[in-house]
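Single chain ahead, written as structure tokens, the form predicted alone.
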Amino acid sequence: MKKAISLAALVAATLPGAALADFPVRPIQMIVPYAAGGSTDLTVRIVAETLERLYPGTTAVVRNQPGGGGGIGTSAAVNARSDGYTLGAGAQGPIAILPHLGGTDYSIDDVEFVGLYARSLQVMVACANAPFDDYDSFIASAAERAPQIGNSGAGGANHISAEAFAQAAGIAVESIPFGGSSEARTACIGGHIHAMVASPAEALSAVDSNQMTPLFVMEDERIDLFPETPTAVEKGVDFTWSSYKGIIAPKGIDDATLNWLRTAIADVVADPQFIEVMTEMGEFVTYEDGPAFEARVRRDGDMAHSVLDALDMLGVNN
């Protein structure tokens, strides 16, 4: 009987929802550093719902704490008690870029990386009436005159990505900030700027109606949505960039609890229902474990530091 009980326990421990650690015994709070209704908020809620479904008896509560470009909510997450019951949505801007601009009370070193669950791919598009319509003519044109590239705000992710690509490609660009991606998109379609960085989903309808032209995608390989569009990598420029969504926590969580959390996120991302719902929303489901997620953020942080330094935008102590 004792052997049978041990075998049952071993089998149970291999099933989704099973854990050897005595965790959790109360609700897990997930802090979203943006207002309700945005893509980060919606996807974290899907993560929470999936976690509860896969791990019966577990409760995950989503709390919105917007402000400071995501810095306020991210600070609340990384400065929380390190018991595993307070997590955060780990987005590119607040953890890889904002600390270099100054004004945050945390850095990448203060973040425990649980796992990445989705990425938002990026594509550089030519706007209406631009003097180029493919990668090669874009680079040739930039060699003569810096193209005006719109972004959703100075110091934001697509501002950094455009400038980082320019550094990698050895060209100059003139970044034009707008009050959000929709304003930049309107200016692009109207021919008021030469190019912009967009997600494939937000660019697709404009491309289909010949209002934008994809120049290159910021991935290692071509993507299904724009199969004829090259990557910068295949053009000889070692550059990739994507924004992302992951789960972070404060440093200092004990190993058993951290392992539970990391296993839980891996189970969530592998769940077919989760993948289906996220894909329908236009999210590119991608799993990276804690160390791989951290490596991605540190690489982006280094690129952001280099770009902001060149633009004389680094904050104090950077």
The other form holds:
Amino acid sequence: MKKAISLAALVAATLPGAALADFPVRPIQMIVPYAAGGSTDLTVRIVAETLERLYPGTTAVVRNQPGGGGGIGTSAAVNARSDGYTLGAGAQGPIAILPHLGGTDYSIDDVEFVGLYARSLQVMVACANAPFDDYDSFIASAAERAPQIGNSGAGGANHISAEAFAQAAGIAVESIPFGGSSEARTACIGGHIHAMVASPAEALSAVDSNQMTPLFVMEDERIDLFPETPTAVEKGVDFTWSSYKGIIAPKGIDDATLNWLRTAIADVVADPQFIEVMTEMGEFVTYEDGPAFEARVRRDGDMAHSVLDALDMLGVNN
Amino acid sequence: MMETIAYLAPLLQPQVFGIIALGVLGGILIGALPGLTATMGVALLIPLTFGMSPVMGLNMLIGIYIGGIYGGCVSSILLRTPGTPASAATVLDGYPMAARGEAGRALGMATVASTIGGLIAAVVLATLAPQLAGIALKFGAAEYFALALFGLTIIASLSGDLLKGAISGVLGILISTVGADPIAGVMRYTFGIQGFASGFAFTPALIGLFALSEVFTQIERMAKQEPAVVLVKGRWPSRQDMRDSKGALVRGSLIGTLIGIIPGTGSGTASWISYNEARRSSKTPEKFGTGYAPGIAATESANNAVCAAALIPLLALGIPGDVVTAVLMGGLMIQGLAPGPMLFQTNPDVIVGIFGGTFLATIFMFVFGMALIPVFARILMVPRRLLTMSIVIFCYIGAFSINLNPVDLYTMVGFGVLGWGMQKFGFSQAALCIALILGPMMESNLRRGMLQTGDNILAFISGPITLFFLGLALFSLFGPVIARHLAQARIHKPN
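Could you please show the structure of the form predicted in complex with its partner chain, as a counterpart to the form predicted alone just displayed?
Below: every chain and molecule of the assembly, starting with the one above.
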């Protein structure tokens, strides 16, 4: 890390003023900490493609380094040489949650935030044969028996969000971990669990065909896809949560290069074709610059910390 | 009817027709190269489909999927290197047949079997998708646990020596517990090495277990001056092969179709169960494992049947059954199509187009497969020493390219040494492989079920599907013992 910083400083010192004009001269690598084909991977590929289209001559290569709940690839990105040629996909689980579980060689402080390009809104849905079908009956039913809420992995983002909601609403839930969100979805449609947290896009088709029933939206305000579904906030529970997708980098990139990268991501997010393809996929395209992105991650990190503390999972892997 | 024909018309447009052919061909090459899997192929090419019509883009991806699963058999048969986990079981009979100089016949059998499996499953997909999709929803923790338990009993019949087979199986289950605990999320046996956080990576482990171990054995043999002469002849399975394999083909296709519908099981499981079933019902079970055509027919018909069958829950319910169909679901969403029951009403053109494309891709797979056999088989004419060293290089590249995780190289070499030792002392590598596939499925579902039912073990012996698989497990364990007992009793009677 220190070596990388001094190396970058050396390059910056020997090539005064050249960095801006000359960046990028090599392909920019974007590390996705998940296997090819997931939603993070697909959106980063769209970002890379848009970047190449908007900045002719620029090459952006996506590299998948899955494993360890995203920790391995994220570690590779934040520990890479800080010359701006290695970036990472900033996903909620590995940057805001995983360090609290322990076993990672990085923390939020090691991450440089380039920009956020999409948020994934979250809806709590009731599964087939659940004993509730709207927010009020969900809360009433939870008072009698803790509902079984499926998630995509212990200590993962939607495990934390379900438990954080339960904490805020003062109800008890029983979290059931699955190996990935499609396993949880299968169990939900099959009626093997009572509820789960889903993205609006994946919930919409299931709701239309009566496989799932939306309970509440984890936003401040109601969303276009589910205008009838209340938010937790309007039901008097101070709780919002969304997952996000952004671009991160190692700390220590020189200002000129970092500015180039931040402007590039802002341009990508403003591109109409980018917005169209992303929206088709059910992503909620929105731009937040580096500092706003960082503030969001730190806020989530604090919430994850308190939830994991209550679950007695803080630092289990240290 | 007229509508259906109209929906199929776009398939005959030259670009669509061509892109499916190209997808299949690319898929075959991807599958044949160890370390490149069908999943990666589909995921990498999704961005290309942005500008295509849904039928064109999705059928290209399906072509890659079908070609990729088939292509895996090539390196399994020729090099003992499973190109994809789906064809690990094909190693058992494919490699001995190729080593005998009949690589063409082995590849031909695999191609015919893949085609038959693919076509049967495609017929089921096109005719019964909505009706059968319901099966996918019946599987809860108890059902998955019973299925995994039944799968594990295959070990008993696959390994000649029951005790050594059991030891291999238990070792496999223990190895599969390395990594994050599926329920609590706590790291187990990683010794603080972050690269093992998800356990031993599966494909690198397989490459080591089967391919690198074989390289060691070959080197040993070369040191003893026993050069293996390998000739390559033929490309079609013989009439006798086809007669022998009839039952294996039909059963393999049906087993593959059924397992394909059950989400989260996949082609690896299907091919092992099919292999075991073919061997169990065969009149000459002792020929399995020696390069016997029905062994290849059973595994390859099953794993290609899974491809089309996995599309059933995806299209009819919006549930992806395996990793590739999860990626395909992403491909559908990009086109603005959400898979699920509504899709049949809102976009019948896409559904019919996908059904038709699945048939077309399977036929292309047959044509390209048959045409490429002589080309593939020529690999074996490379001098043995050079070939062996190139396999080593491929082992490294394959193991690394999956996750770009250097720790996977240690995994590959470690499993190579383990596999070599097991081979030398008569422990079944197949048993270890089955346990690696099914161990995690058994553990996570047992624990999830316990969590959901408040530690009620009785839940695991109730429900028709659970009881069915538990019954099969008992039958598979004790059937051979009872049969042997009866046979012995018959022999002793005349005395």
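For the two forms, the rigid core is made up of the largest set of C-alpha atoms that agree within 1.5 Å on superposition. Fair warning: this is a prediction, and the values are worked out from it, not measured in the lab. Residue numbers count along the first chain shown, from 1.
Put the two forms on the same core and the Cα of Tyr117 is off by less than 2 Å between these two forms.
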